[in-house]
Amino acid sequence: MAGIRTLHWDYGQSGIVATVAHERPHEGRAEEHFLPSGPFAILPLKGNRSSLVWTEPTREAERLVASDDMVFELELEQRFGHKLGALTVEGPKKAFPLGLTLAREFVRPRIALAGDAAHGIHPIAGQGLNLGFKDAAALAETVVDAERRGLDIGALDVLEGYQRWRRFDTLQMGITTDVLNRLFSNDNSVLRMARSFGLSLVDRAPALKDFFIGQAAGLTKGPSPRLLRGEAI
């Protein structure tokens, strides 16, 4: 409706989400395992529950959704594995076709782009959420600014400073989570050695490890809006 035109692809896969409640707690911890059909996630819930994030081809997605929860749990379970023990599907399951999509520009005279509006990208990184927050801390401050300046704040050259502050930082993720889907996604055995090889390095690299850490968490150096640094604007 605004005439912005977005870039996209499709990966062919899809991504289950279902909510899962298993036998023992998982202490709040988090996994994502990179299996060949695409990144399995397990996010921590209350309780013995948690949270799944299962990424297959779109075919195969579409099949285990509309299967049984017998033959989906079995399925699971494959993946899961027995640490947690006995698993039950809790709710509906569902599947969502996963790509890259990146709006050719974030805004228009009196329309700004943020979160979902702007950019979709691959969840291998979790990645998403933290940028839709980077966005509303951005937009928030640049037009708080130009109000008090006097300014318009639909203005088209107002809004032109919160595409300039976050279009590269999309940009940035969207390719490296291309990347990292176009690596992790495979079972071809040198980037099998190679991922192998790197996970092991930047487990035994306690800076490397800190630097990864920061950059899932959303925590990293550079121009931050100051709503994320916990500053009032």
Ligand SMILES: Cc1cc2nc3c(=O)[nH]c(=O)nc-3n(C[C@H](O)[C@H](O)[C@H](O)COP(=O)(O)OP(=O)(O)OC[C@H]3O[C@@H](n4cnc5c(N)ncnc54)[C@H](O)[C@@H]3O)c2cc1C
Contents of the next structure:
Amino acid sequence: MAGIRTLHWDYGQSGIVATVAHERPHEGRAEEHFLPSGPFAILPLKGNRSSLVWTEPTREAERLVASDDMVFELELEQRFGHKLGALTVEGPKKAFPLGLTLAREFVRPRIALAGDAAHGIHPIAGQGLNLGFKDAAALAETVVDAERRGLDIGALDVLEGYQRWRRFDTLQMGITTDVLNRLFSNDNSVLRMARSFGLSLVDRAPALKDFFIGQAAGLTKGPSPRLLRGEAI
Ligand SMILES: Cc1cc2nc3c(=O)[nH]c(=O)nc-3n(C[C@H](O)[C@H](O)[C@H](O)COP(=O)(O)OP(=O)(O)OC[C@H]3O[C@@H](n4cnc5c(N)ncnc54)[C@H](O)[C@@H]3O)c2cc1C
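And the form predicted in complex with the ligand, for comparison with the form predicted on its own?
Then the entire complex follows, led off by the chain already shown.
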């Protein structure tokens, strides 16, 4: 409706999301396995439960979510393993088509896009929600700052300050997740060698490892909005 165009491509993959109860405690540990069909992540929830983000080609994902829980649990066990004991699916299982979507502009007069309205990225690095939190914090700071200076908070030049602040980070994360997905979600033997070399390199270089852990935890350096640093605006 605002006439903002987007850059979009589809990955042909869907992310299956479900909650799984297991016999043994996960001890707060998250795991991600890079399988040829795409990443398979197990994220700890309260109690003996975990949330799944399981990537498959879209048609296979649709077959899996349409199957009954017993068939789904059998397929799940092959990927999840037996380390947490028997698995039971809790509640609905759903598949979301995955793609990269970047709005060409984040702002128009009196309009600002934030979160997935501005950018949708592959969940391979678990960064989508963090990007949205950063947008919300940067937008709040931009607007409060303009209000204090007596400016019109919805004026294009004020909102463009928010766009400049967030655009590079968003584009960088969009490209990073796109490259990671291309590198990891396949069974090509050359890429298999490249990624095992890449991963062992990361394991041997603590600074590089800290960078990736920091990115995954949303603890990046640089001009982060004050609300994100726990400071009042
Ligand atoms: C499979 C999958 C796994 C993911 N895993 C992770 C992860 O591990 N870590 C992470 O950080 N991120 C992850 N993400 C990304 C994360 O879910 C999103 O980045 C985040 O939910 C975006 O939040 P949002 O509020 O911007 O948008 P949304 O969560 O999409 O919320 C928008 C809301 O607006 C509603 N809405 C839309 N149009 C209208 C309208 N016209 N009127 C009223 N309401 C409307 C929608 O129904 C929706 O409830 C994942 C995404 C997917 C698909």
